[in-house]
Every structure is written in C-alpha cells, then in structure tokens.
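One chain comes next, on its own, written out as structure tokens in the form predicted alone.
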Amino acid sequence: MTLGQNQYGKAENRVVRIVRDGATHHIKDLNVSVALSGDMDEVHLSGSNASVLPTDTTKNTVFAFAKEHGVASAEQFGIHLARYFVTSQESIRTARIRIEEYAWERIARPGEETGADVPRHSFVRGGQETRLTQVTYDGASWEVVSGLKDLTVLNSTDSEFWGYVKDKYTTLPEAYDRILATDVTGRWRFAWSDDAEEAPDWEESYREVRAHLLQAFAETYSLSLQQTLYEMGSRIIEHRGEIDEVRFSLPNKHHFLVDLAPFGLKNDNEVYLAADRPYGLIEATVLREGREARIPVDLSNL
C-alpha cells in the first residue's frame, strides 16, 4: 500500500472581529478553514502524532491572529495564517487557507447625516453574495484565488436565444426578447506570487472586479449566456492588471412566459414563471494571453 495526498486542519472557524473607533465600530465576519500538508506519513502509517500540530491549535491560531494582526482583508488575513503555519512548523510544507466573508452594512441613526456624534454600532447583514478567497503557501511562493458566490443578477430585456441546433427532442421555442438571470459564482487568480513583489490592494481589487463583472453583465446585449460570461471575464482581465485568470459558473435561471390566453389575456413579455430547476449551467475560464489555467474546472473543488 502507498499513502497518497493527505492534509488536515480545522474547518469553518467562525470569526467576528470588531474594531472600536470611539462610538464608531467596524466589523469583519469570516468563516476560515485551514488545511495543512507536509511530513505527515507517520501519523497515518503508525499513529505517531510527533509531527502533528493539533487542529485545535490551528483553531486557536485563527482567533489569536484576528486579535494580533486584525483583518484588513480576507486575503491578507489568509496570508498571515499561511505564512505562520509553514514557517513555524518544520513538518508543515504547505498551508491552504480558505475564507468566506459575510458583509454587514451600518444601520443609520438620526443625526448621523448632520455629523452629530451618535453611536454607530448597529449593522444589518448586507448583500446576498459571499466573498471568497483561498490562499496557498509552500514556503517559496503564493497563490491567491479570490471570488464570490450567490450574486444574483437579472436583465429584463436585451437578451435573445435563437439559431441553436434542433433535433426530434427539441421543444424550446426561439426567444428574441427574454429575461436573462443567473447566480454568479466566480473565482479570479492573482498574478502576485512572490513576497519580493508588491501585493495588490485586496479590498480595492475586490470592489473593482465586482463592479466590472456587473457592468459587463448590464451592458452586454446577450445572444447567449456564454457570450455574457466571456464579456464579464474579458472586462476584468482588461481593466485589472493584477488578475491573470477568471472562471465563472453561471446557472441559467430560466424565466418562462406564462400562457394567459385561457383567461382572455395577452402576455406581452410581462408575466413569467421563475423556474428554479432544472437549469442550464454555463462554465468557462477567461485567461490573460500567455498565462496557464490553474483554477479548477469544478469550482466546488476550490
């Protein structure tokens, strides 16, 4: 028998970090998963724990680092953790940190708009999407892949679908004015990989990438969801020099015109049935020219 790839760590550490700036508070809400690999053969083959840093210790490290280093961004927090695990333990060769970040928006209070000194410590969960990052470090180089999931977008027109292959099982009518909607899951890989290089501004990069993909979705007159996906990825590559690769997984959230004729009513692209399943699933990678694809084809593996 031969032992294959293996890793271990503590998954889904829910960390909430509050920064208290007088009456104004700031919040970062993370779900952090740690995976460590390296010289771990003996724990599998003989049960010896001599090279094993307990997963409970990795959990404690996550919470301690939230205090010691703060959470400037999910990416930077992951970099701090990955560097520590690889450099502090001889048996650990590679650390992979996966982080989900949940957004909160401040609840405005009376008097705030006039600059009055009122408490600012109330929040409502903001945005439906979840911000994602994965930081991997092997002691020599970094790989940072960030992204988001569950960002629901919809165009109520400027979308068509026609001219497709038809066989004896085809019943779908061609559409020349349809709703186009999807739940965006996307990942983008940064060119940065070396401590000698200046790291991106992670927070600005996320805001800008998100804005560009939304603008591309809104501005593309779509003849297919595939076309829209490519425009979204291309716009990010074109405008964000720190990004080398983008991959999207886009379920087509179908909206079907309801037949109102039995009720003596005409449906002029006004009333739709929103079907949640089955759905078309469109996935593709957009690369900067000359770069190699590294993001897994199946994003559930990331």
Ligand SMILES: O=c1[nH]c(=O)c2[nH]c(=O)[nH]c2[nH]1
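Superpose the two forms; the largest set of C-alphas matching within 1.5 Å is the rigid core. Numbering follows the first chain given and starts at 1. This is a predicted model, so every value here is computed, not measured. Compared with the form predicted together with the named molecule:
Summary of the rigid-body analysis between these two forms: the C-alpha atoms of residue 133 and residue 24 are best fitted by different parts' superpositions.
Between-form comparison between these two forms treats the chain as two rigid units and finds the smaller unit turned 175° relative to the larger, from C-alpha superpositions.
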Second form
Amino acid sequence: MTLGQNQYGKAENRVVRIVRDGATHHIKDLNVSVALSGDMDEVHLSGSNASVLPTDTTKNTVFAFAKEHGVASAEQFGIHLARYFVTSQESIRTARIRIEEYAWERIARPGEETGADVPRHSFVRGGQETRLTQVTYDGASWEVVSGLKDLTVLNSTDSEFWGYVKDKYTTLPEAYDRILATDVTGRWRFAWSDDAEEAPDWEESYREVRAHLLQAFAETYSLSLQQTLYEMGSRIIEHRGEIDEVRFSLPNKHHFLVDLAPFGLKNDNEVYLAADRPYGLIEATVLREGREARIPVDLSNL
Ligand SMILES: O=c1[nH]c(=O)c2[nH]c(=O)[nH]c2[nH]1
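Form predicted alone done; form predicted together with the named molecule now:
All chains and molecules follow, beginning with the one already shown.
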C-alpha cells in the first residue's frame, strides 16, 4: 500500500479588508483557500504531527497578511501567501492558494459628481440581483407584487449597535462603528388593481424602487438593521405613489473584527472575518397609511 497525492489547509477564509482614506473607503472581499503539500507521509502513516503546520495557522496567516501586506490584488496576495508557506516551512514543498474575489461597486451619493467631499463608504455587490414579480387576476381585480432578491449591499461605517437588552446569556459587545451588510430580499405591492386605471410604468418603477432602497441604505446612519430597513421601506412609500406596501427580509451578514494582537498587529477596523452563518434575520413590512397588509409574512411563500 502506498500513500498517494495529499494536500491540506484551511479552505474558504472569508477575509474583508477595508482601507479608509478619509471619507473614501476601499474594500477588498476575498474567499481564500489554502492547500499545502510536501513531506506529509508521517502524519498519514504514523500520526506524527511534527511536519504539520496546523490549518488553523494557515487561516491566521491569511488574516494577518491582509493587515501586514494589504490586498493590492488577489494575485499579489496569493503570491505572498504561497511564497511564505513554501519558504518558511521545510516540510512544505507546494502551496496552492485559490482566491475568489467578490466585486463591489460604489453606491453613488448626491454631490459626488461635483467632487464635493461626500461620504463614500456604501457599496453594492457587482453582478445582477434577481428581479421577481407575481401577478394575480380573478377576472375582476389585479394584484401585482414585485420585488428582488440577492441584492448585496455593505456600509463600511455609519453603523452602530448598542443599548440593547442584556441578560445572563448576552455576550455581544456594543458596537460603535461596525460594518453593516445584507442581501436584500424585498417585495412591493402595487396600488393598481383595476383595468380602468392607467397601469404604472413597470420598468421605471423597478429602477426607481431599487434606486430609492439603495439611497436609503447608503444615507441612513444606522443604529440597527431594523432602523435601516424601515428607512428603505418608508423612502419607497414616500416617493413611489404606485406602491402601497413594502416588505423586506434582511439577513444581518456579520463581519467580525479579527483579533490580530497575538501576532503583534493592531487591527484598527481594517481586517474582518465575513461570517456566513448564523446570521440575524430582520423582517418587516412598511405600509402606506390606511392600507391593508397583504404581502405574506414569509416571503418564500410568495
Ligand atoms: O442591527 C442589529 N439588530 C439586531 O437586532 C441585532 N442583534 C444582534 O445580535 N446584532 C444586531 N444588529
């Protein structure tokens, strides 16, 4: 019997690096997988770990490098890491670093085009969201509920969370400057229900609703995701007369500051672990005064 090809390492390290240049922030969002191979016969055959750099250490190295070397490009970052593992450890002969990079575009803020010093810390994930609609007709009246899912947005500042209930199980530290990120799932119900009335311009409506929810996300100084959600919904109701009801389901995509102190590094709100689960899930309806709520509570039932 012989041992064949083998490799090991930490997969899918979700590292987010923020560079703060005054009011203009820059973001790099990577999914980094490390696979190392070399003199690893003993750990497989006799159980001796003497040649094994722990996968946990490879994870720490990814986060520490994001701070120490920055992330100029995924390629440069991968080259740094691969060279480090191969040259620093005698037992490691080959390092394969796979990186996925997620694109973020800025959410434009009014005044930006004039060169004014407006905040530039709000981003929408590149790649299109999915647009949705449901049309119901009973021969007399119409119900049109449209919406979207998977519109990912992030603010790299202007978000706090504190002053909440604390019981014996509460460990969450209060946050005075955190990342706020979510995948927007939303539905909005049109007031139009009668062929006798002129129907809305559906294309323009979608564009405008999307723009309003993005602006509200970007401009709200947030004390909770609940507050941001209400601002997004109420801005749509306020500006779009064709819509009576909006419901959002917003996962709170937690970004935890990584403790780099064990490596002698200061993490001044720069390097984050983007956790995928569990996540907070914040859901609410915003309704025009005097109208009835008809969008189902559970949007997956729509
Ligand atoms: O915006 C938030 N709302 C919450 O209800 C909550 N709960 C929590 O642990 N973190 C957060 N953040």
